[in-house]
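The chain below stands alone, shown as structure tokens; this is the form predicted on its own.
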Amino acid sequence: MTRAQQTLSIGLLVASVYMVAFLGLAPLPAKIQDDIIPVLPIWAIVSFGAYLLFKLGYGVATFNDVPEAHQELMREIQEARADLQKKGVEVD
């Protein structure tokens, strides 16, 4: 099963469970049925967004500098400039 099929299967399962709860096909207390179930998708979207923002912030905070990669990139830029100047292209 590919990742897309797995994600689609889980999404359909969650959507079907939500629809059963939303349409009242499953016996739930009135408080849950009237107050919680209708706002559950909005809560899920907000929670997912908060998770993604946390993940992005954590990735930025733990981003590692790689001085060797910087030096290699600068060397490649100098080689490209020298090659272009040999071919008559003016590079500043």
The other form holds:
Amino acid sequence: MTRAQQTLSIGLLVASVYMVAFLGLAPLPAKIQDDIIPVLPIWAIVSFGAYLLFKLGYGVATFNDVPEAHQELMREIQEARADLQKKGVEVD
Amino acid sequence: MAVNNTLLDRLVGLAMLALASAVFLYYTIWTLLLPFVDDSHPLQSAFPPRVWAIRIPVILLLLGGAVVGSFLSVVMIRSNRKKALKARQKEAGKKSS
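Structure of the form predicted in complex with its partner chain, given the form predicted on its own:
Below is the whole assembly, all chains and molecules, this chain first.
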């Protein structure tokens, strides 16, 4: 089963369960039906946004510089530049 | 591997973490918890009327979509103009040679 199929099937499952609740096909206490069910999709979107921001912030807070890899990368860029210039390719 | 995690980076990251958690908590209490709280409870005074719990995210989403859309269109128009200019220059170059 591919990733797309998996995501699609989970999405369809959640959507159908929500449809059943939204259309009142399953008996639920009135308070929950009127106040909570209609608000769930927007709550899910806002929570997803908050989760993404959380992940971003965590990544930014724990990101460390690596000076050795930086030196190595700079050296490789120089070598590639020299090599390409020798072969007549325009660099930069 | 030397660790060089500047203070500013960590502060920005922690601020984003705190903001995300605060938004999640506030919004969850607002939409999912308040319906079960009596109207006379002091907690109700810390939240605006519940219609705004729907309006604010929708407005933000529409604004975000508008910003992204306009940025995309500006970039595409600029790139097309550059392409047309280059094509015209090539034509002029070919004709004169």
